[in-house]
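One chain comes next, on its own, written as structure tokens: the form predicted on its own.
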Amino acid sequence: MLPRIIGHRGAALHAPENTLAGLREAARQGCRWVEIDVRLTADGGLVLMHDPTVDRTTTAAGRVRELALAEIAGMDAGARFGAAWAGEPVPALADAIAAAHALALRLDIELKCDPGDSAAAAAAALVREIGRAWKADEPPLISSFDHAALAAVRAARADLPVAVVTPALSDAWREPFEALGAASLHVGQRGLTQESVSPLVAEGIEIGAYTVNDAARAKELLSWGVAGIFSDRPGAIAAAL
């Protein structure tokens, strides 16, 4: 299912992360798939944002869960990345889906949930937005660290493929992975070894490794049977491969 290279948050070393500019840059670099992060807003919307707050990537401040969709959409998500990107907005998920369709991109939508948040509410909002906005034949992949959120997605839309995200293979990923019938397992690449990866590949488990920005490491992981590499510099990794 996974391609060899997936743009991470767009192409996060080359354009502001989780923006439409990032999607366009990933497509320009030849990506067929892009990973984006989404979070639930105070009024039940979904915006592209990795962190619980807008502080790092925008010129504003505040927790995503305490801000309305319209407030966040008016923030500048480009200026902190570089002056040339000033004015780039924070997109709603619907806008990102429309851009992905226009660019012929498949999306890995990673659903972010804070501790104490309702995973069910976030999952319901995501399923609702996909139902409204997704027009392509192939559905998006829904990934998350939050197993309850993935279970809620599967309960609402059994046709949507899901992926379990885990920082390391030593964490408790297998039980939820099997219970969810997950399509892939997305793992932090730093602790991966051939000895840990090969048995899982032999089982038929599709592994995506994040975040890989070194070409030699990408080649090594792929040689072990890792299916896909999430990279902030997908074009350079593709060229090296």
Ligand code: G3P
Contents of the next structure:
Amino acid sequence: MLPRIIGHRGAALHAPENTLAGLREAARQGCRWVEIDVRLTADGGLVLMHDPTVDRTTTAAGRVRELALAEIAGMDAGARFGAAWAGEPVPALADAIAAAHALALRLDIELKCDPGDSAAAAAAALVREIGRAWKADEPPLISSFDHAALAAVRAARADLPVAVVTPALSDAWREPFEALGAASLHVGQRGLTQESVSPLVAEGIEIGAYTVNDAARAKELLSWGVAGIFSDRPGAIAAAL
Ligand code: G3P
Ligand code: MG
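Switching from the form predicted on its own: structure of the form predicted together with the named molecule?
Next comes the full complex, this chain leading.
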């Protein structure tokens, strides 16, 4: 399912992460797939945001789960990245889906849930939004560190492929991976070795490795059978391969 290179948060080294400008930049760099992070707002909306707060990536402050969709959508997610990007808004998921369709990009929608967040509510909002906004033939891939959120997505929409995200292969990923019938396993790349990766590849497990910004490391991981690389500089990695 995974392509060899997936733009991470768009193309996060080249355009503000998790913005429509980031999707456009990833497409310009030749990506066919992009990963985005999505969070539930106080009023049941979904916005593109990696952190639990808007503090790092926007010029505003506050917790996503305590802010309304309209409040967050008015925030500037570009200025902190660079003056040339000032005014770039925080997209609602629906806007990102529409942009992805227009750019012929496939999406890995990573649903973020932190302690205290309702995985069920986040999953329900995601399923509702995909039902409304997704128009492409191929479905999005839904990924998460939160296994309960993925289970809730699968219970509502068994046709949506899901991916388990885990920081390391030493973590407890296999039980949820098998129980969910996950399409792929997305693993933090730092601890990956040929010895840890090869047996899983031989088993037929599709592995995505994040976040790989070094071309030599990307080549190494792919040579071991890793299916896809999540990169903040997807164009440069593609050019080097
Ligand atoms: O989905 C893969 C990767 O994005 C997970 O880590 O922290 O960059 O969302 P993070
Ligand atoms: Mg992510």
